[in-house]
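Next up: a single chain in C-alpha cells, the form predicted alone.
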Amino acid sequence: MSSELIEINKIKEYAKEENIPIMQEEGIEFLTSFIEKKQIKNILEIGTAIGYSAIMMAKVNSDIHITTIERDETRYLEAIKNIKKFNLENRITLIFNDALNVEISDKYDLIFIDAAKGKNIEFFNHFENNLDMDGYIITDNMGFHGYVEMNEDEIPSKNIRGIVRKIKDYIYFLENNMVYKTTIYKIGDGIAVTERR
C-alpha cells in the first residue's frame, strides 16, 4: 500500500472515530472522476471538514487549484495538517469563516456544496456570481441517509425533520430554477449536479 493511501485511510479512521461527516466512497468517486472528465482546474468548496474531499480532488491533477472554507476551528485546524502532509499548501487555500461572511471575487469551474445542510438554497445564491459561465454546481448528500425518501413521520428526531425538510427546499428550488438545470444523482448519499440552462 503506498504512503498516500495509508494516509487517506488515517483520514478516514479519523473522520470516523470523530463522527465527522466526510463523502462517502461511491460519491467521491464521482465527484473525482466529473472533475477529470470535464477538465475542472478551479473549484471552491464550501465545508472543508477535514481536507478530505480538497485532497481527493487535488489528485485528480497537478493543475488544479482549490479554495476551501470551513467555520469550525478543530476540523480546519485538522485540515491544515492533513493538507501538509499531501504537500497540496500550494493548490489548496483554505479560509477559516462562516462561508456566508466570504466574500470572493474569483471566478470558478465548479462550487462544490458540502457543509451545514439547511443552508444550502444560501449558499448557492451567495456564491453563484463565481461560477464560470459554462461551469457546475455540486452539492452532497441530497439523500440525507435515506432519510429524503421516507415519510416525514418514519423520521426519527425532530433535528433531523428539519434538516430533511431543508433539503427538500432546496430540491425543490433546484427544480424550479429558470437560470440552472440539475441532475440529482443516487450516488453515494446523493449528489446533485447543477449547470446553466
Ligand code: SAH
Second form
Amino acid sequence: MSSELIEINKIKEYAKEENIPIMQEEGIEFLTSFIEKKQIKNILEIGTAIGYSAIMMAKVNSDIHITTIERDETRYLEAIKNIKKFNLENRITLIFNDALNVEISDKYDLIFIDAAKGKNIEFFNHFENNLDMDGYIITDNMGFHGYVEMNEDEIPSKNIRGIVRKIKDYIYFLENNMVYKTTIYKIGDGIAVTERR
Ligand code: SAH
Ligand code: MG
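Which structure goes with the form predicted in complex with the named molecule, now that we have seen the form predicted alone?
Below is the entire complex, every chain and molecule, led by the chain shown above.
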C-alpha cells in the first residue's frame, strides 16, 4: 500500500472513532470526478472537519486551490496536521471560524457546502456572491441518512425531525429558485449540484 493510502486510511479510521461525519466513499468519488470533469480550480469548502474531503479534492490535480472553513477547534487543529502530512499547506487554506462570520471577496468555481445541515440556506445566501458566473454549488447530505425520505412520525428524535424539515426547506428553496437550477443525486448521503440557469 502506498504511504498516501495508509495516511488516508488513518484519517478515515480517526473519523470513525471520533464520530466525525466525513464524506462517504461514493460521495467523495462523485465529487472528485466532478472536479476533474469540470476542470475546477478554486474551491471554497464550508465544513472542513479534519480535512479529509479537502485533501481528496486537492489530490485531483496539482493546480487546485481550496479555502476551507471549520468552527470546531479540535477538528481544525487535526485538519492542520493532516494537511501537513500531505504537504498541501500551499494549496489548502484553513479558516477557523463560524462560516457565517467569514467575509471573503474571492470568487470560486466550486462552493462545497458540508457543514451544519440545518443552515444550508444561510450558507448558500452568505456565499452566493463568491460564486463564479459559471461556477457550481455542491451540497452534501441531502438525504440525511435516509431520514429525508421517511415519514415524519417514523423519525425517532425531535432533533432529527427539525434538521429534516430544514433540509426539505433547502430542497424547496433550490427547486423553486429563479436564478439557479439544481439536480439532486442519490449518491452517498445525497448530493445536490447547483448552477446558474
Ligand atoms: N467536509 C468534511 C466533513 C465535514 S463534517 C469531510 O467530508 O471530510 C461538518 C463539519 O462542519 C463539522 O466539523 C462542523 O464542526 C462544521 N460546521 C458546522 N457548522 C459550521 C459553521 N457554521 N461554520 C463552520 N463550520 C461548521
Ligand atoms: Mg457530509
